[in-house]
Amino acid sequence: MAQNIVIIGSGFAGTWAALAAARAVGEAAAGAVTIRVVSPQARLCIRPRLYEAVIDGMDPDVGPLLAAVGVEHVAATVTAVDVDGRSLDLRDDAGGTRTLAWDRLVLAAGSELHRPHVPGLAEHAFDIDQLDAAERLARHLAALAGRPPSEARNAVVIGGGGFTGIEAAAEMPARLRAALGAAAAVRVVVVEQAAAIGPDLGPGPRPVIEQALAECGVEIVAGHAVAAIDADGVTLDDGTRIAAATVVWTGGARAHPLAAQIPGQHDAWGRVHADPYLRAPAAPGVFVTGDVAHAASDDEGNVALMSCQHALSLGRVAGYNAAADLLGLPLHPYRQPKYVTCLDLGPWGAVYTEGWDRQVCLQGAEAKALKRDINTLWIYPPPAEREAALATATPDHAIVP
């Protein structure tokens, strides 16, 4: 009888389990497994780039490359993990509903946009958290030209200055003029409520982008929140008003509503705690894994991030361990100790930085040059061809510069 394994998502991270799990079981040579990947469509969203603002092809098929190494793909939304009877339920998209069990199981259902209680956010508020989102916004700033010329019509706020936000912001002013003509007098504003922008990010790169947002036309305001967002723009907490007919909201991710659904600690972002192994302690069975895992990358006390970087290494592990798990090899403890970033910082150019404490390597057109590599090349899937594509699913390929 087969022994099943299904990966819940096919993000970076679920797409990369699964190649990582059909290696193992090829490793094995066990005919009697069958690996499934379970998400409404096989197709993996490329996250990371939709602040662009030419967003098409942004979701490639993975279905041929998971045919191509032996994966099935279900398409199915799952509704209900049971840990304990090892099953999840489903439904399609015409409603039908269904349980598929499970002999081990990887989560990788990724992260969703935090939407706090703000007034108005809902109604008001575009964001690019999917692509369906993206192309909402895209449609959004095209149709601004129709609209009599205001200062409204001419400014964007970007709610949240971390890593999305500040990309956001820095291609903003050219796609408004884009929109609205080249002389158009556009104003763009990021607000963010902590002290400085990217207060994740650190002290190093910050005087980078200060200096880059600067020279792209995008105004700074730090130490305040958005109290609140109309249809004509938003209020501070301090009661400051800035008219803006578009508002992008980035603050922040959080965990699959799923990760929920698993026994065990969670993490202030919803994430499953895991070991070392990528196992969820409290849920036999079952691995955690991108922006659902909790998990050390390395000895010092640093933790992986809701970032593709990490989803790409995360994802082999677990992958590969879910079928070693299962096959009686060894496991492969999850360790990433090298941490980079590359933040697009729009017609200005990018900066690169290394470490935990972001060292700035590089800035300017040389680091533009690394992004566009990365966003490119490096972390879209592999052709479907079998034995390439497995090559690449070892759970220590790294892909880091």
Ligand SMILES: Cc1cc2nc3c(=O)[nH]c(=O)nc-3n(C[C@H](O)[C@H](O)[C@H](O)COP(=O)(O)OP(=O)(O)OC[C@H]3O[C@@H](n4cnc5c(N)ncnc54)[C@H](O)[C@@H]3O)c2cc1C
Contents of the next structure:
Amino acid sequence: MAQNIVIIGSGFAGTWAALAAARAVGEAAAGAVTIRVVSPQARLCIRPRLYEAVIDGMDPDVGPLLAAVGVEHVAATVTAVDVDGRSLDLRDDAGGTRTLAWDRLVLAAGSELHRPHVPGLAEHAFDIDQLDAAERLARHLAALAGRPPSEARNAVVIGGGGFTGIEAAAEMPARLRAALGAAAAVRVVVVEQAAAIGPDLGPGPRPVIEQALAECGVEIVAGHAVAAIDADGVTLDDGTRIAAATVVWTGGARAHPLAAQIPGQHDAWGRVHADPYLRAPAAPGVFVTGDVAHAASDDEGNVALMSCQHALSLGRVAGYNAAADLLGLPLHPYRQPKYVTCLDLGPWGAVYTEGWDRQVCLQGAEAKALKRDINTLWIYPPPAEREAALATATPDHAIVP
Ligand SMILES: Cc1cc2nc3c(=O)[nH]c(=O)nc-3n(C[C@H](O)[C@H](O)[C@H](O)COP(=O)(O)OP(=O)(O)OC[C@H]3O[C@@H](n4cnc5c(N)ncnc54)[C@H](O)[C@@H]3O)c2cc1C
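Counterpart to the form predicted on its own, namely the form predicted together with the named molecule:
Complete assembly follows, chain above in first position.
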């Protein structure tokens, strides 16, 4: 009887898990293994680019790629994971429900924007977490020109000054001018509750970020939280009012809620603690990967981040191990000691750092050229050709050379 590997999610981790599992199954000539990817659509949303002004083509179709390597795509949303019964509850677009059995499960459902209880956030804030949200923001910005001129119309507040907030802010003055006319007096403010911008990025790249944002015309308000949001702006925790018809919330990510259905230890972001082979130790047969996995990336105490860079590698290892476990082959430990960041700083350029202490290696135009390569080449899925697609689907493939 055929054995089933089921992968939840066709994002970075899920797509690469599918390719790695297909490669392992092919190499073992194990004909009776079926690999299925379940996600609402056979598309890979390029979430790291959703801060950009032009977001067309940001969800490439991975259906032909999966088909080329013999992986079946199941168009559905997983609503529940039954770990003991080894099955999933699925719901399709038309509202139909059914179950799907698995022998090995790879949870690669990604993450969601963290939306804390801030009055007005749900009703009035925009975000760039998923493609539909980024499209909604783009439509809103384009429609601003139809409103009567006002201080609020010409202003954008970015709630959260982390990686995503900084990238969104650096692009925003130019996006506002594109919507309102080159002569418009635009205002973009990043509000960060920590004492300084980019708290998780550390002090290394901060001077570059501060200089770039200043030259892009972005104001930074650090050390204050957004206390309330309404249709005309935000109120900060000290009562300061900033008029803005556009508030973009970028307050961090949390693991997909399906992660909570996997028994075992979870971290503060809701990720499942994984063993070195990306198994969920308290859930036999379940592997976790990408943004739902809390996994040690080296022996120095570093843990994979919710990042595309880590998801591309975590996905390969989880997919390979799910297949290897089923086929009785040795498992491959997850290791990703090299860590880099490349932060887009809009028209100013970018900043590229290496290491967990984020030493600045490139900045300005040079870093921007690298960011362009990352965003347009490195993170995209391979073409739908079996050999090419499987060539780098190995568990030890280095994401950053
Ligand atoms: C604005 C923004 C900027 C970013 N910038 C960077 C960056 O510069 N560098 C970087 O490394 N990372 C960046 N990231 C983070 C990066 O996008 C994520 O870490 C990465 O997408 C995680 O990959 P994943 O495969 O775990 O999840 P995802 O890519 O989110 O994929 C999740 C998949 O699961 C599917 N899914 C979800 N729920 C269900 C369900 N119930 N049933 C079935 N399928 C489901 C989804 O449809 C999707 O296919 C950024 C993220 C955002 C939002």
